[in-house]
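To begin, one chain is listed below as structure tokens, in the form predicted alone.
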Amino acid sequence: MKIVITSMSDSLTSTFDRRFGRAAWFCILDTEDEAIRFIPNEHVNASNGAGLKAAETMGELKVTKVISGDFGPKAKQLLDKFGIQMVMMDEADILIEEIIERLNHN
């Protein structure tokens, strides 16, 4: 299972970003072999469909949740369609390596 969680750098220490479309970094989290990477969300600075955008590259990496803060209407969308779960927080001060703490303790 591949998990993203939406985050403001690339490392475990970086704070939870509550954005889903305009979030800086991805951090995936592959539950099958326990590795975790970043990758930069490529179109956090796009004029319009950010969201729609991230939604479709979730779609790519064949996630299968992504944790954020929020998801836009056609996000959510589109999510839905890939069968993607989402799961919204709303705490802002998190750091990346805690979410993925009660992740592996649930």
Given for the second form:
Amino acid sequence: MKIVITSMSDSLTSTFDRRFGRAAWFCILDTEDEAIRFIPNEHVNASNGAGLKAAETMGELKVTKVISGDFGPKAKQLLDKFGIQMVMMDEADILIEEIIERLNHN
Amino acid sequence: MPRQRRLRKVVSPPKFKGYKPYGAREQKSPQEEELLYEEYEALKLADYDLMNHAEAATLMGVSRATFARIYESARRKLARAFVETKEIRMAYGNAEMDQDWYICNNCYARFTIPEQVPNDRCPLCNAENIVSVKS
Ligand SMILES: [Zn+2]
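Other form of same protein, the form predicted together with the partner chain, not the form predicted alone:
Below: every chain and molecule of the assembly, starting with the one above.
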């Protein structure tokens, strides 16, 4: 299962990015091989449709669940169509590693 | 024949149950303003997401005229609440969520449960104590 967390930067000590379409980085956790990767959001500066493009990227990556602060209306529709679980968190200053810890305590 | 009330699509639930004025000189008025989910959504789409009314109406699944009416009602309620220092309470109204949203009572994450991810626990902290936003 692949889980994406939106991130301000490309390390485990990065701050959680509460934007989805305009997140700087996507942190990808692969629960099968326990690998953690960071990929830059190519469409971060798109003048419009950044959310939709990010949702498409999630579909291409075959993500199971996305953790972010909020999703735009169009991104929501597409993520829902892909069957990707959306998780919204309001905590602003939480670090990526803290979110992973919360997931691992499952 | 009574007019049928159509459900309006709300893309995501508001993040709060209500608002309270503080520092008001008078004691709080006995009444509160009831802001419907669809009114919140209309206000959000028009004044926060900065969509034009035609686009917003399509997204909510209502005519442009209906959208304008919901939006106007939202603005008047907010104005009344501000001026008369009333509390604002969110009410479900005639809204219909695009997705079913749930809230975790342990970590307060809000989430969807797609068919492909059948799980009745919080996807973040695994708590069992989750509630549907509608209830
Ligand atoms: Zn939780």
